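Coming up is one lone chain in structure tokens, specifically the form predicted alone.
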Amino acid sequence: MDAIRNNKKLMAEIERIAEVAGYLWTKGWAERNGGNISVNITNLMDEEGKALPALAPTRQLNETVPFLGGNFFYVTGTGKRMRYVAQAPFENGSIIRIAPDGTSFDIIAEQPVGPTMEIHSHLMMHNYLRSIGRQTTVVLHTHPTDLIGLSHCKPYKDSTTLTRMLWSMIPEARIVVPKGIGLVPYAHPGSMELAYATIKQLEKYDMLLWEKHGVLAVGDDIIDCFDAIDTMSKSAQIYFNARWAGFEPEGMTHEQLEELVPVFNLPS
């Protein structure tokens, strides 16, 4: 569609989404159709694009998202593989338009690809963040092997303990993920239970570990969201590598971690 393809700013963002989808696949974090992405692209849409007709019947949302009324999102498709999103984002994802009253959405470009089964959860998260005044545009969910592994480990089924350990493996972990990582108890994928539990922690954390499932990151830039997950994944790898070598990693001391706070202007 010319209204989409001729919009250079929008296409640049779609290319960034495709770039990250490729990273998720090459990292081994996106087996089969694992993971999903939604990005608020409202500010990138021109008037011609906003007026595009629906390509499929209007879909009702499980919950109203009043703070997203009239907004537009690129969303990866249901059952689609990240490796194919990387190659062909419009054949494996779609642009949707939220109704003004926030009760439904239409698929408007480029093909009638149904959005991820977790679209309701994604939109609830976007809506919640807007409701507390945050203009967050990205929700990224993926399956990092090492971080999921930690969620099976009883000593780390606590956000404070988990964060402290991951921060202590490498200085960049606290610098890049200064709020730490929240832990959401297991609920089956795509469930409203998981969505509600996630929303409860989004005011405190920008990254959440879904127990025995995956990781969710929110932010203003999809590359930054990927980098945050990648950094915490590196910390988990350092921890596991030390354990495989037969010793408990020493980790950075409390004092060493606190030294980072004034240098990098981190929250204490």
Given for the second form:
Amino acid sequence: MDAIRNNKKLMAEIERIAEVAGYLWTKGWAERNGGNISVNITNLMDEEGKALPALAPTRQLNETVPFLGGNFFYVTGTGKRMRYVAQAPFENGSIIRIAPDGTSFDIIAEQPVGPTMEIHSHLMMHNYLRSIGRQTTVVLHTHPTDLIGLSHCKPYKDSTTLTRMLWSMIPEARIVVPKGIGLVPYAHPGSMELAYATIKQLEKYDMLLWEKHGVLAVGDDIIDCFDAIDTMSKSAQIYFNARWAGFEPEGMTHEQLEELVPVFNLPS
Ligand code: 13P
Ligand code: ZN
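Write the structure block of the form predicted together with 1,3-dihydroxyacetonephosphate for the protein whose form predicted alone appears above.
Every component of the complex follows; first up is the chain already shown.
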């Protein structure tokens, strides 16, 4: 489809999405169809692309997303595997156009690939972030084994305790994920309950842990979102490795964590 393929800026972004999809698979975070990605590409679309006709019947949204009216997203397809998104992003995902009133969307390119079952969470997250004036474009959801494992562990079923522990494993965690990680109580995949609980945590955090399920990161750049999850996953690995070796890791002290704030200009 020329309107899409001839758009160099858009194709460059699609390549970055494919690059990250490959990392998710290589990391072992994307069993079968695990994980999904949405990226707001409105600023990258040209007039010809924006005017493409719908490829499938219009889909109604359960919750209106007024701040996304007329926006365009690349969204990975439901049931699609990240390892194939990496190879063929337009066979395993599609471009959608949100209706001007934010109540529905059309799939416009390149194939009528139905979006992820988590589309409600993704769009409500994008909508919430726009509603508070943020220009965030990316929601990345994946299934990192170590972080999911921690969400099964009673002492860490609290955002503050979990964040503090992960930060204390390695300075980069505090630096790269300065707001920490918010725990979202379990609700089944694809549910509106999960979407509503997720939005609540976004008030405070840019990274969320869906209890017993997976992680989400929001940001302006998909590589940065991947790096943030990778850094927290590294912390979780250090913690588990220490436990397997038979000791409780000491963790950085409160003072060691606090001194990073002015040195790296972090929000406190
Ligand atoms: P989808 O294949 O519908 O994206 O679902 C995968 C997933 O991770 C659900 O949370
Ligand atoms: Zn998932």
